[in-house]
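Okay, so here's just one chain, in structure tokens, the form predicted alone.
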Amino acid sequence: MYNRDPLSRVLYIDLTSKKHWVEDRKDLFEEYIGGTGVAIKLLREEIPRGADPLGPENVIVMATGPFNGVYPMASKTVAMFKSPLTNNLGESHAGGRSSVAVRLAGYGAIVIKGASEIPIWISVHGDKVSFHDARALWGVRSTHTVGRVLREIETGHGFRTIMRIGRAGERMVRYACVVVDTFRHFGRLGLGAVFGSKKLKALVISGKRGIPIADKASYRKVYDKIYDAIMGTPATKKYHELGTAENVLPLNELGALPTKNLQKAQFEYALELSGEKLAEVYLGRRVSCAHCPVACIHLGALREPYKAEAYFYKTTFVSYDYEPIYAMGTMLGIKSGAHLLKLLDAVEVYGLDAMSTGVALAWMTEAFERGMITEKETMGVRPSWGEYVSYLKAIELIVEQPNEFYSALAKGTEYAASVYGGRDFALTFCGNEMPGYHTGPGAHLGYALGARHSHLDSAGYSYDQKMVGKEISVEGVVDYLIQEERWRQVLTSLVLCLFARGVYTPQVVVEAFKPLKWEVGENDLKEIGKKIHLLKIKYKLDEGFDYSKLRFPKRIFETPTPHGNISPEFMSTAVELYRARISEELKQLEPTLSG
């Protein structure tokens, strides 16, 4: 496989010395395509074993792939780092204009090293890299304000991405996110805290380079074929009309919607938080990521009256998707769309991951109900299912960390439960808070065994739903999880939005490579996906991940799923089979992986 694209240029930025340089890493892009594959290799090259995730030795790798800016729905950028939440592999994907901006700036990847002594922001406009004093922006309450200021100051309008952190990142809340172009995020696993530890307030990227296409005639044919397939897919219609919020009612009906800290899996007010209801009452706009025709980003218009003025209203646009609805809605027993949007706006303002925040607040509520924590710890906040005002205050206190309890909660649900009790109902997997699917064993095995402990690693929830009414075998679910995660390594190396996974089959991917003059076959893709997957697992094992110490929250066994109650014996058997298969493959590929 070969390419002559500037994709192989890697920009290195050292925050300590305020220096930057470019290296041609054609070797990496030829072997690992881009995105996830290149990012894990660069991470392994740059970060020492056992590095402190909040120390200057941690690195941030942002990588794009050969399809970014070339084919529709190739709209994501991969960020790879060591997570301060799990103390292991951190990986997060963001859309917006991020990937197109990086590619038009003339790079395939960016590596950020070291730490600054003072708050800074970095601008990358093509070959020009600048370091700016950000002390005036440090401490600004809202990420919206920071974005507005940078939009006025920086050049590159229309081709530009603005990534920034909020107060949560500055205060190094372990699940702080990086806000990208206002409505997208590097959400999971604490990249915002890593930015904060490096005193990196924002990263602005733009460029005006072209992306060379070797065979333009065949490219247009392939492009049109992919575009037509995307626009003719029922799933695409769903993502445009209602977005992933459409999942609320089907999951509720199935009995798979985590509610009130998973004390149950159905919510009596699910309709009020559904995609249908939100669209009917609050939908204000639909927005697309760059080079995506779908427009799956749904913005709710939250209209609030000014207290001192009659007939004067403030309208705030708030992005909503299924996962934030689950975490900040059903998990907290929120009964109103307006109250949900207020909570989602709060996490947006502070720059928090909505999923981790919601799970942390749900644990806090149950711990308070059980008397494990009192108003002394919560500083007068009385968390109660459905009472959004108390949650708004708790979010602020998590960010500011005025006492030991909120400082503990800012380190993640698992850490807080280890200090105050309630680990049985602390819904975390290897330190990462649970996604929004209680569909059966496949989902929870995926959270535990996936390389980044995300529902998007291997879509075990999808397997569960396909198998409703059928018997799930240990061998079947383990085989599915491994194979699906490996193919997703290919998709996230290209780098595609996973909503397009049904369109970008192996055959289509091979066909799409041809106009770019990349020589790759289906078997090549399969082997690359396997190798990337094993590289990520090897990194995790090197950093202390241990299959024998995997712990499933007791709560997932207590609350029935569409497959009935999950068996602890089934889960332990599946983990052992998964471990055995991976261990054998690691032995076979050890010389290659160590290279």
Contents of the next structure:
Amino acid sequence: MYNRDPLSRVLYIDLTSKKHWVEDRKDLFEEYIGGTGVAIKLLREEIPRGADPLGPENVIVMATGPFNGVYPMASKTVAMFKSPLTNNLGESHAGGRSSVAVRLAGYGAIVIKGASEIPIWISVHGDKVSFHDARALWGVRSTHTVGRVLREIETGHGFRTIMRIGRAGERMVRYACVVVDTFRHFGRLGLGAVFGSKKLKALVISGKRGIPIADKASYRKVYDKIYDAIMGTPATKKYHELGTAENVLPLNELGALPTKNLQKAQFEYALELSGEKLAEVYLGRRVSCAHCPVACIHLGALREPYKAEAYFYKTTFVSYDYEPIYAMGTMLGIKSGAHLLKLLDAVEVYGLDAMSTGVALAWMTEAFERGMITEKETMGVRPSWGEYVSYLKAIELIVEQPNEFYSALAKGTEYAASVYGGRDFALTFCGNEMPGYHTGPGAHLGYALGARHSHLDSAGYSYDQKMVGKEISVEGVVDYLIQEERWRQVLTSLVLCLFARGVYTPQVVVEAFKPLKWEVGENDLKEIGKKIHLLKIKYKLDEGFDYSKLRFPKRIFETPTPHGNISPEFMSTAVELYRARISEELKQLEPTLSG
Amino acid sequence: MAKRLSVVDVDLCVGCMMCVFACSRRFGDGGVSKSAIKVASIGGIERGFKVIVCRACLDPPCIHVCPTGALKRREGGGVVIDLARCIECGNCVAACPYRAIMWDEETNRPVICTHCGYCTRYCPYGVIKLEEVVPSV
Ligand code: SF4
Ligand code: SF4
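May I ask for the structure of the form predicted in complex with its partner chain now, the form predicted alone having been displayed?
And the full complex, kicking off with our chain again.
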């Protein structure tokens, strides 16, 4: 790497002692690129074995990579931590202005450890790091308000990121998110609760450095090539126009759209929640992450009259994407765009992960229907498909946790089901609530086997869709999932938005590295991807992850997919094959992975 | 004919900062330290953005406050800066009501748009354009 690039500087912040310092970690970046690769190494270095995810010993790593601030669509920051939801590896990615702010403040990564005694927020403006008393911000109802306050009093306007938690994070709901710059999130696996446990209300980062490039002429050439590809490719066009919400109708047609807690995979009101309909009726503005021309962020404008005052209206902007539409929409049988937007706004206000919250509410609804829980547990809430008002109330109660039931639900769907029953229809994978694709065995194997139990680990849903009408073999799907997850480790180490994956082929990545004085070949990249993947799995195994204990919720076998009913035997054979391959590779690589 | 950069429809702006990065890339570097254009929200991204860049004033206030004469009138509006004469006082920054004179914190010098138009090629939504300056009477 080019020695004038500040990428290898890592900022360490200790919340207990309120100290901070910078270390040069060229060793890590040269070997693991940045992002996911560097983050898993830093996490391993800092976190003790068996750490309590909500204890001061948990560590938060936020990492960027060599392409951030340099190439278009390198717009993500990787957060790595121990997840309070799964009690194992936590990894979540966020866009907005986060990665540009971290990188242009002059850091490749930030490591946050310890815990504060009182609520604080931290600001990092270039080299200047300060700790502020956040007691007055603790308990504020809405993350929007916290954003507004910090926007006013902090500097760095235009070049900054404002990350903050809401009430859900403060109350340590295990699937609380961190809201980033409004409408973007470190959504999954409960980073918000980790912030809350550390009494870290917010983190503001800004910077406006230059990033010196070794070969300036070829840099501009490669940049243009990538830019033209992004603007010309149908692969990004989809995100460009209707946004990810475009997926609703095709998945519904395919019979892969989880509906009413996956009792069905088709929804009669899908059209109402579709990207087409939302754009037609509500789309109020489109925005983009920093250094990305695509502008996939779609904001719906929800106009509502005030009941008590004539001619008073409020207009709320709510961001919608496919996954939240699935979780807070189809999974709950929501029939109208307006009701959907109201629910999405509620999770944004409290700082909850929309996906986990929706799946939790769906389980709650079915458990209530079956009489496993009653109004005694739900404190009078009668959850019922499509009844958004009852869900609004339930969301508030999950955050405040006034009784044992809501405290249990705030610990996750899997935990609640272990107490109240209904595990067969609790749609979780290793504790993480399911993403929105019931496309076939690939999707569900991906959720179970992916290092962060995300549909984005290995895109099994995409494999299933490509294979519709063809036979999926155990070897074929396992092979695909492993290869795909490994290449994605490279992309998320750079750190690119995964929507750019069609443009950043291995060849293009190699070419883009050259002007940065970084000699790396396609095979090297593949090896690095494999190593990062295995490092993550090794961390998980060390923390108690066990392939033989993997559980698939029974529900996924009951509801047909585009590939028919999934067979439990197919799934267990695939898991066994996956496990065998990984353990063989781990044995071979073990010596190089330690340290 | 002299040209100038113009913000033609700020409501189309998505805040992507492609223009900001382009401006620094004129010199072949990444990041934003050399950028003469800035894009920031107008109080939360749901409200939209402002694009801050030199307006190519015909009688630029910044010229009048520069104590060393480092700023000269540019044909078509705006200024040309002679960095060798700049003493880093920052008077020009304060004199511009648009706050369109940026500051390069690495060299400690002002950064002012030269109306070269390089950024316009990268604005995906046609927010900024290079326009012919109609000679004023
Ligand atoms: S016209 Fe040239 S100098 Fe002015 S903002 Fe655009 S790229 Fe920068
Ligand atoms: S490139 Fe265009 S859309 Fe993007 S921030 Fe600049 S003016 Fe706005």
